[in-house]
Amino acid sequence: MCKRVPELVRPELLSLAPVAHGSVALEELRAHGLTPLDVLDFSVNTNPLGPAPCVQRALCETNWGRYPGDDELPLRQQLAEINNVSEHQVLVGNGSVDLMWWTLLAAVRPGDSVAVAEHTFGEYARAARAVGAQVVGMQHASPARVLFLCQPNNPTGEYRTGADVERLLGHTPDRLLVLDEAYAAFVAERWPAEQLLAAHPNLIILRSMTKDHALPGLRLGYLLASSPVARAVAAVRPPWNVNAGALRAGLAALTPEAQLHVQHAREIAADSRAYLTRELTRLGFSVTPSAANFLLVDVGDGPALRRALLPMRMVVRDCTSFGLPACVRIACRLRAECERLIAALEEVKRV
C-alpha cells in the first residue's frame, strides 16, 4: 500500500501557470540559427536609444564587494523630492513587478478578492492567486480588497484621465487602488498621479525605472503611497532585494543628462508610433490608438504572424496571453527599424 505523501506546499500553487511576457527564448532563436543580436525585437517596450551613457557609467563604477543599501536612502530621497512627497512614502524594488507582489502580500488575506481589468498585464492576476486571493473583473470591483489599473494599459495603450482615476479612488476609499505607471514615461501629455496621494491614502503608484532607461535585465522600480501603506509593504520586503548596480543606476537615471535622454526617446517613440500607425493601416491592419510606446494591432492571427516574422529576424509580441489571439503588440523602436518591420510585413502579405 502506498503511503500518502503529506502536503509539503500549498497544492493550489502547483497549478499556477507562469505568465507569458515579451522577448523571445534562446531555444526558439536557435531553431532558426539566430541569436538575440540577430533580431529586431519589437516585443519589448523599452527606450529605443538604450541606456543613457551616464547610467552605463554608474553601473561600471559599482562596488560589487559590498552589500547593497548605502545608495537606497539617497535614491528614495531624490525620488521623494521629484514627486513632492516624503521619503517615507517611497519604496524601491527589484522592478515594479517585485513591488506589486509585496503589495499584495502586505494587503491581501486568503479569500479576499482582487479586481483586474480585462486584457491587461498578466502578473496582477497571477500574484493575486499566489497569495490566495480570488481574481474578479472590474465590474465586480466593489467588494475587492485591491484594484489594479495599468496606466497606460499594456497591451492596448489606453491612458485614463486624472478625473477617471480620482473618481475610482472616491468610489472605493476603503480599498487599495494600484496604479501601475510602468510605461507612463513615454506618454506625451502625462498628468501627475502623485498629486492624488495627499487626498487619497488608498492610492499606490508603481513606476518602472527600467523601461524608460532600457534596463529590463537590471530590474529597478519604485512605489509611492501613504506612509503607513509604504511601511507595511516595506515590512514584507526581503533584505537586499535591490542590487547595488541597480541603486547606482537609479541615482544616475535621475540626473539631467539621463532625463534629456529619456525626453529624446519619448519624441522618437512618438514619431515611430505615428509612422507605424499610418503604415500598418495602409497595409490593412486595424491599429488601436495608443498613448504609450507600443501599439496593439489586429492582424487576424497573432501567433501566425509572429512565426512568419521570426525567420525574417523580426520579433513581435503575440497577444494570445492577453486574451487577444488575433493581435500582436509592436514596440515603437527607431524609425529606420520600424521601416524594416513594415517592409517585412509587406513581404509577408505578398506570400
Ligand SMILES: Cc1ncc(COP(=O)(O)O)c(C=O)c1O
The other form holds:
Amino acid sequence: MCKRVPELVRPELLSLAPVAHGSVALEELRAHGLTPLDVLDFSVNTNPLGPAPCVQRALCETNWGRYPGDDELPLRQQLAEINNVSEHQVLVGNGSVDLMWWTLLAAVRPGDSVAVAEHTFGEYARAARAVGAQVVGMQHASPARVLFLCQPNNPTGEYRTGADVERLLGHTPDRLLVLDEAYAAFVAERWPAEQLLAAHPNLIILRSMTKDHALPGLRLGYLLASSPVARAVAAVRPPWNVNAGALRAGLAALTPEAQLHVQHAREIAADSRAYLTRELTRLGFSVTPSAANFLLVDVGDGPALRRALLPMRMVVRDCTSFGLPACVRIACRLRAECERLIAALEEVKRV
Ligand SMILES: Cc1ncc(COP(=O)(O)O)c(C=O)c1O
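So that was the form predicted alone. Now I'd like the form predicted together with the named molecule, please.
Now the full complex is given, and it begins with the chain already shown.
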C-alpha cells in the first residue's frame, strides 16, 4: 500500500522537509514546566510593543459571520495610495509567505530554476521546490526564472542600497526579482522600494503586516507589483485566503495612530540594537552589523546557547537551519527585556 503513494502524488514532495522557524513549541516549554507566557521570546522579530490598541479594537469589531472580502478592496486601495501605485498593483495575502508561494505558482514552469542567497529565509527554497523548481545560489542567478532578495536579510540584517537593487533589476529584466521587505518597517534609514515599480515591471515587493503589527497568529501581508504580474498572481490565489479579522486589522493598521505605534517600535529597535551590539561585544561575542530589528551573533555553538537560556526563560533563534550553527539570532526587543537577556548571558558565561 505504502509503495503506491508516490504514484498518487509528486514523489519529490515526500522528501520536502518543513523549514524551522522561530519561537518555541509548547511541548519544549512543558518539558521545563513553562508556558509561552513565562518566556521572553527573542527568536521572533515582530513589533516589540505588540499590536496598537486601535488594531486590537478593530479585531473585536470583526463580523465573523460573513465570508471575508468586504474590506479587501478598501484595504488594497489604501495600500495603493500609501505606496503611490494603483489598486491593481496590490494583493493581500495570509501573511507574506502566502504571497511568496502564489508568486512562484504564477511564474515557475517545468525545468525552471529559482535563485536564493546562501544564508536567508528558508521558505524561498522550500516553496520553490514545492512548485517543482530547482533552487540555485545567487551566483547562478542569470538563467533563474525568479530571484529572492530578503531586505533586510534574515538572519544577517544586511540591507542593500537602492542602487544595488536597481542594478540587479536592470541585469535581470526578464526575470522576477522578489524583494521581501518583511522587516523593512524596522529599518531606521529605509529607502522607498515602491518607487522602483514604475520603471521595473519585473519587481515584486512583499511586506508583512504580521511583523509590523505583531500579528503572527492573525496573518496578513501584501504584495506590490506591476499590474499584469499582480493579475497573474491573483489568478492562482484561492478565494478568501485572508480572513475577515486580518482585513479589519489591516485597515486599522494604516491609521495615523497605528503608524505612530510602528514608528515608536522602530525607535525602540534602533536603541535596543545599539545596546545589544555594545553589550554582546563586551561579553566577547561577534555581532554582525545589522539594519534590522534583530542581530546575528556568533556564539560558537548556537544550539547549546539556546538550550542554556531556555531554563532561564529566554528563547533565542538557533541559526543551524540557516547554515550558521555557530550563531544565534536575537530580536531587538524592549530595552528592559534586552537588559534581562544580557544578565542571563553573563550568568551563562560565568558557569
Ligand atoms: C524574511 C521573512 N519573510 C517573511 C516572513 C513571514 O512573514 P508573514 O508572517 O508575513 O508570512 C518571515 C517570517 O519569519 C521572514 O523571516
